[in-house]
Structure formats: C-alpha cells, structure tokens
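Presented as structure tokens, the chain that follows is alone, the form predicted on its own.
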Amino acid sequence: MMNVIPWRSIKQLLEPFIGLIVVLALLGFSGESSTLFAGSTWNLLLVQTVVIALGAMGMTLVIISGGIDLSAGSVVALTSVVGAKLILAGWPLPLVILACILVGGATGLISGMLIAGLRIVPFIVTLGMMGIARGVAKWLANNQTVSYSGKYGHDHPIGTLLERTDFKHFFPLPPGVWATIILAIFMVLVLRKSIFGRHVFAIGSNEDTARLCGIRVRLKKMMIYAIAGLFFGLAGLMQLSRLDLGDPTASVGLELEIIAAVVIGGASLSGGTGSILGSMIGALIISVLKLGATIKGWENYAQEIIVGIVIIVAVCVDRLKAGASRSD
C-alpha cells in the first residue's frame, strides 16, 4: 500500500515558511536589503529570537491542546530576577540553570492544576499567575533591577550562553542559539513521535473523545502547564545572560510575542493544530519585523503596533481556515 503524501500537513509548513520571505523581501525591497541581509545582522538576529523561540516551544504544547498562558512574561521576569539573586549569593552556574527552570516548571504547574484540577478556564487561571510571577519578581528585586556586574563585571560564566564573540560575521553562534535549535528538534520529535504529543493533539481536537480513548486528561495538561513552564524559565535564564541582570519591569507584552508566534507558525487557538518549526519561523518573523524596524529608525510604539496588527491578522488568517474546513 502506497503512503499518502501529508499535503496538508506540508501546507501547514510551507505557509510560515512563506510568510518569512514575503517579510524578508518586503524589508529588502524597502531600501534595507546591505544591512538586513548581512552576516552579522543575522547572528544578531538569532540572539534576539531566543528568547522568544524558547517561550514558542512551550506555549505550542498549550495552544496545540486548547489552553493558553498569559504569564509568560512575568515568569520570564521573574526566572531572570531568582537567576541575578543566586548568582550574587554565589551559587554556581548549573544550579542557577537548574533553579531558574525548575522556578518556571513550578509556576506552570500551579496553572496546570488549577486548570485541570478545578477546571478553570486558563485564560482567568493564568492571567493571575501573570499579577502573582510580577508581583512575586517585584519584590524579590526589591523594585529595582538585580545586577551582578558590580560584583562579577561582565565575566561571569552566565553573560556567555549569549554572548556575541564575532560581530562582522555569522559563525560562530552563541551556545545559547544552538541549544535552542537542538531543543527545538527535540521537541519536534516529541511532538510527532511520541505518546505524549499524540495525546496532547488528541486532547486540543476534543477534550471528550480523548478522555473517552482512555488518555488522562488532567494529568497530561497539567505535564503541558509544567513543561511550558520550564521553557519559560529557561528563556528568562537566557532574558538574564542577555541582559546581565534580573528586571522585574522586563518583559511586558512578551507574551503575547510568543503567542503571536506560535498562531503566525499555524497553530490554532482553538486547539488540534501546530508544529514546533512553524513557531519557530514565527518567533524569527517577530524578530525581522522588530530589527527591520529599528533598522529603519521607528519608534518603539510603532514596533508594538506592527505586532498588533500581525496577531489580528494571524487570529483572522487562522479563523477563515478554520472557517473554510468546516464548509469543505
């Protein structure tokens, strides 16, 4: 028997992919393409997806099983801010990593059994979380940013996940970006390969039927919550290397970047759809647009409209799809 080729599935793919170039070439035909297109622009480019892209990978798996996190921000916050205190009370760098990601699974398990344990809607469930991770960063920082320079200048060990070597070229890549690319093909694989990814999709198409399948639905959004928890400790860690301080004023709106993300990558809010690499290309189209603007000089209320306008046109995008399939 002949496999059927997944046209829908490379479709899906494709339109991120699409998408990309019409920014890339849009930006190049507008007088930018010397700068844009330069070797060291885009190894800059990379260090300032990372963040986002970590925050995309976790907040596909709960957009992919119909959830969704406002605290992704906060949490960001608020991981950078525990990341800068530790490292001044001189704890070592694997505990620090350790301590910033567990502090985000923490909170994302919080959600997920407030979530799954009383069934609260997640937009309300973590909507709090977000006041509780800002409020909870603003007074460990004592309002104020955590630095640690004045301690270590900038040579602790933590400023070299993304720290930019070459400035005139492309190679070599942070350690910070290649861990990204390869917990991102990680993640790939979890998600088409393994039991779990099956059900968290199984679980966003219809909640009932997968719990009728014998799948644990409580259990497994709450693994979701706490997983995209982790990567959000994880980006706040990479948020504090960038940096080289915990803010906890950083990271307002970032959020709704990373779910701007995930839905420009082809991922529905209403559940059932996604894929790693198109939020992947979503989180590098949020970049371009942001650095094709500051290229361009614009202030940085016109970066938050044009990312605005890009969630309004990829929740209407993704509204006529879904439109369409259900009169097909």
The other form holds:
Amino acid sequence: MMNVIPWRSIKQLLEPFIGLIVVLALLGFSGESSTLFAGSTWNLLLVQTVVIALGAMGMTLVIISGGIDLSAGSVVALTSVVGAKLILAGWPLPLVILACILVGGATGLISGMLIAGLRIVPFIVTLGMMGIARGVAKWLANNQTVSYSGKYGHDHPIGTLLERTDFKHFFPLPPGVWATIILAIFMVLVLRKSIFGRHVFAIGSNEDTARLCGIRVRLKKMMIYAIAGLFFGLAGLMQLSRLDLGDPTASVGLELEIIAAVVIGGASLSGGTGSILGSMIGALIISVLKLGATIKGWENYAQEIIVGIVIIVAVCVDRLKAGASRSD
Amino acid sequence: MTPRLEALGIDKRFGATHALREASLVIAPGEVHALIGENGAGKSTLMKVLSGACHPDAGELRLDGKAIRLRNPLEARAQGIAMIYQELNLAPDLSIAENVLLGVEPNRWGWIDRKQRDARTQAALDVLGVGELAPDRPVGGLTIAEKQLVEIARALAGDPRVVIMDEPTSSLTSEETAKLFAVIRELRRQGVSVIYISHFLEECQDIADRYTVVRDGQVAGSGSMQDATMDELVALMVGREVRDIYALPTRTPGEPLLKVSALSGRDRPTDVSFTLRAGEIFGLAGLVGAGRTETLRVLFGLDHKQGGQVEHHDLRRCQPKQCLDAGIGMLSENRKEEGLVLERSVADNLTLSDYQSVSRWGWIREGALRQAATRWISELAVKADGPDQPIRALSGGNQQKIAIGRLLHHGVDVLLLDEPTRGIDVASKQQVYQRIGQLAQEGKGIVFVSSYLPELLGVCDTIGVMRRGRLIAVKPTHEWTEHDIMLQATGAQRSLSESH
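Condition change, the form predicted on its own to the form predicted in complex with its partner chain:
Time for the whole complex; same chain goes first.
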C-alpha cells in the first residue's frame, strides 16, 4: 500500500528540513568553533526554541484557517508578568501555570469573538490586541520588570521548567522541552486526524464551502484564536521560566519571529496550507540562526538581516515550486 | 479569400495527457464560428493557444495569412485576438472606463488622459448598444450581463480582428442572450470574426455561420451550421447517438416532505410558499435575478431569513448545520467558489459536511474515510485516480458529481440543487439527470433550479416560475410549455392578461 506513507506531507517537510540542514552546515563549518554541535548547545538551542515553537503551534492553527495573530509577542509579555505577579503573591506553581495559560486563552478568545462576531479582519483586531496586551502588561508591572528573586532567590520551582540539564542524564531535556514536543505531536494529530483539524483546513481554503457544509465557521474561528491564545500563554510561562522574571517590555517583535517560523515551515498566509512539523522546523531554523549568530559573536544587525533573508528565500522557493506545479 | 485566423496541426501535451492532437481550426473574416465539444475535449486548451495563454508543442498559427507567435495574452491582444473568459475578469472597485482600458490606458507620460479614456469607452459601449452605462460607474454594482458587456467592450477597445467568447451566455437570461446576439451580429457586420464556445447547441445554431466540433483533443468535424442538424452535432460531440438524455418521470410523489410558507429574505425572495413531496422533483424556473438561488439560500440559512416558515421533520432554525442535521442539503450554483474546497482531496470534499460518519470521538478514521470515498467514486462513476487526488485536477462534470455525492453521503432526504448541470459536459449531464431521477424514485424530495428550460421540462414533476422574488405560478410539468414558462418569467403573461 503506497498510500499508507504520507508522501505528500513528507515532500512538504523536505524543503524546510533541507533549509535547517543548510543553516546548520553554514554556521557549523564557517568557523573554527564546533560549540554549535556540542550537547550543551543543543540543550540551550531547544530551550530557546521552546517559546517560538509553542507560539508557532497556535499561530499555525490561525494561519491555516486564513487568519493572523499579531498579538502573540505582547501576550507572551503579559502572561510572563501575570505569572511573576502571582508567584510574588504566593500562588502555588500548578495554579500559576494554569493562570498563565488561561490569561493567554482569554486574550485569544476576545480576539476570536471580535473577529468572528463583528467580522473585523484578524489583522486589525489582533493589531489592537497587541497594543492592549502590551499596555496591560506594563500597567500591571508598573512599567518595570517583576522580579521574585528577592523573595524566593533563584530557585523558585518555575525555573526548573527550562532548567539546563546534565547531558549525561537519561532524558537530557528539561520538562518544558518535553511538554513542547508532546504538544507538537498532539497538534500534528489534531490537524491531520481530527474533525476539528479538517474543519480548520476547510475554513482556510474556502470559508464559503465550509459554511455550505454546515461547519459552524464563527464558532470554529473563536476556538482557533482561543486555542492559539492558550499556546501564547504557555509560551509566556516558558519565557518567565527562562528569564526568571516578568518583563513587560520583552518579546517585542516575537510575533513576527513566530509568523516567520510558520511561513518558513510551508504555510501560506492566504490560508489552507501549513503543518505543525514544518512550523517546528521553522522555529528551529530561527533559533539556530539567532544562537549561531550569538556564538559567533555577530552583531545583532547581522542576525536580523540574515533572518530576513531566510524568510524571503523560503517563501520564494515555495512560490517557485507552486508556480512550477501549476504550469504542468 | 485569406482566412482571418488559422490554427494548423496544433499539438499539446500536459504530462501524460494529450490535450490536443493535430487540431486545426480555420476562421474566415467576419464569420461567427461555433466551437463545440464536451468538457475536457480540448476546447479550452485550443482557445488558450489562440489567445497566447499556452504554447503549443507543435503547429502553426496564422493571422490573415501571416504566421504569428504568441508569447502571452498581451501579445495576442496587440495582434487583435481578444479573449472573453467564462469567469469574468473585472476589477470590481474600478470604474467601467478603467476596466475597459486596463493595461492600455491612453496616457501622456504616464498620466492618464481621462477625456480620451472616457470617449473611447463610450464609443465601445455605444457599439454594444448600451451607451446609457456611465463610464465612471464602478463595475462591482453592475449585473452579470452588464459586466459581460464591459468585458466585450474591453475586447472591442483593442480593435480586435478576432473575438473569442467562452460560454458567454451561461449566466444570461434569454433576453440578455438575445441582446448579446445582436452585438455579435454587429461585430460580424463590421468584419470581426467571432469564435463562440457554448454548451447550448440551440444557441450555436442560432448565431453561428460555421462550426468545429472537438472531441478527445481532435477535430471531429466542421462545416456550415446551416447544413447541420442538432442530432449530427451531438453525435459528433459524443461519438455516439444520445437518446433519452432526460430521465422521464414515471413516479407518483408521496407525502409532503418540506413545507415552505411565506419565506422572505432581505431583498429576495418575497413571500414564497410551496410544498415539496417525497419523490417529487420540483423545478424552479425564472430569469437570472428572479430570486431562485436566493430562495434556496434563505431556506438553507446561507442568507438571512426575514420572515416565513420552513417545516421539515424537526428542523428548528434555518441554519446550514441545522438543515443538514435535519436532512436538507444544498448544492451551490458556484461550484468552484462555494461548492468545493478545490485545494483538498476528493475524499475530503465528499465527507466535509459529515466527518462524523467516518470518525470516532472527533478523530477521523482514515480507513473509513477512504472507503467511503472509494465507494462514492465508483457509485457515481467519477473519473478520478483515487480518494486522495486533489479535486482541482478533476473535470467540471466529475467535480459536480463529487459535490452531489457529498449530499448523498450525508444522507439528506431533501436536495436543493442550484444549477446542477452548469458548465458540465453532455455525458455528465445525462448521468446527473439519471441520478436525480433515481433519488426521486427512492422517495427523496428535490428542488431543481435551472435556467435551461428543456432540462426542467425533461426532469421535473412540478415546475414553479419565479419573477422579481415571487413564486408566481406552480403547475405540473405536463401543463407547461417552454413558451408559457418564458411568458410567466418575463412578465409578458401579465401584460397580456391585463390587456384583455
């Protein structure tokens, strides 16, 4: 049975994967330092990828449905501030985690309700939400970082979420990375195998048909943005764990890195295509570039230029491929 | 006399498909030439070659005896070959004048010469007999027929020697068609050659001087339209005699299944009432814009319902989901834009409204999905490689079968079919008629909207005529004639009775 193997999805993934290898090769061979391939670097890389990867999971859902969410970076900042405040207030860790995720989900739900209910384009709604979330974060944090290390030192349990682990350990990954991997697998299944996933693709490909087929498009859209919000909340939690403080001015422009990861992963901004695995590879590519640039001591501007070029090249390759398949 | 346009020995392959095999077409100056063929026969490819949208692998094009090479549609237009596509290609937010001269704006150093632009547009509109359309009106607010005239005006603005029209009447009322024919005759009088592509053979016989029939990428025959009978043309098209294309009704409708009373939408319909019985095919006739499509859309909940009731089993609200749950399904008239998700597979399109049937706890069972799709593909005789093939790759007729198959898979007992045979080839049409007849035999109720009267008269048990949003007459099919329906639909009936 040829059909058991999903050749088409493997082919789709091939290109971002090759991209990742090329990026790794360029960074790895272009200098004397082999630190990039050291185990500890991998660990650091995965930890840094977590925030983008979690955001990209939610964003993939939104982009496949034909939408966009610009509020991701601000929501990450907001939830990290909320988390830090709650830790200061003495909440236990599970409740802090839950609260962070729910705050993210709430922002997504509000965006989704405005998009679906009032039929305002997602770009505008989430642009507004981007400002609102950022503002609320600064307001809650009184315009400064919220640090709990004064009260708890540097060993609050939230830090362990992304704690660097010993490479000789049997599962040499921190819990946050494991959670990300498990969620990614779950989301792959949701998009490929669940009714909800198929409906997301249908809405993104052709909303009118989805309506004709009795899919409750507005309800599904609200769900999509709310779920994306949950992921942004989780990303905020990871950000908090990594920085050990809530910073209302952090993660500016993170939404663009997330969108870039999704687009590099093969999604189309006009909706209907995209994959979680592609987005995960896209997230890795972005992190590798950033980390590689740091290790090599490149200036920040060089890093930004390179990320920009990679995005454009990825989309160009996609376009050329689409053009080639259309003409025959 | 040198022919105006010659296409000689045109050959074109798309991968494994041999779309054109040494096809030749000769058009004389000032003649209307009908190009006839089933969907997938190669008409569109031939037209794309003539309009520069596609390059032949072999063959030669000559315009007025001179060999030409067309690299793109713009070159074809510059040479005087203008193509009017079936799907209108207008920018809705731009004005008529801006659309007519789009890409060839009269200008001085890049600044548009408005006066000349409006004058040239007006001249083209005058030729078409619609001088009253203001050149500065936005195209978005025009009717389909008016938009089509704008397309033709665009073609005329380039002083064409050949105009190619692809299915120009598929969305026109018979009145508008008559107007279009007057325009075509005017073009002919001015010496412009017209290549006229249509599924409606009657129309081709009406308007064309000569014909060419394409079948399987080859020219099956050509000649003078006057000497050809309808039977001969059909035989050339399908390569066999087609008889009894319609499934004649031999049923007695049963219990009422769907009761619509005083249904009204925002604009249309107004106060529409009818009862659909089990095993009945209820035809809705009327001009484009009479409110037939809107009636179905309001009933199914795609458009807002302003008033009225729909009774069917336990249907509570007119919403697509509720309707489907209660067993009412709708086929959109707009297969490509609304009916199907073109990017997705055949299997997805078949089961889109009812993934529940192939899933457990919200998770799709791939095996069940493929099995269901495979079953419908063979049941409906769909030409497809398999359930995973993207539906975009299928021909119009096969796409339509899948769209209907979705309703069947859903197991609805009321089918609202809006123009189910639009743009599909004769053989597929016949299969659609048979399937609809069979569904009625099984006791399902069918509302059949069509602009093609012979098929309504051939398929339906009952026909209702709509005019200006109202359902004005409902009678058993045998009490209708084509003539009567047109009288009702156009309102001529009323003026007749008023004058008595």
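Numbering follows the first chain given and starts at 1. In this text, rigid core is short for the largest set of C-alphas that superpose within 1.5 Å between two forms. Just so we're clear, the structure is a prediction, and the values are computed from it rather than from any experiment.
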- prompt: By the 2 angstroms cut-off, has the C-alpha of residue 20 moved between these two forms once the rigid core is superposed?
  reply: no
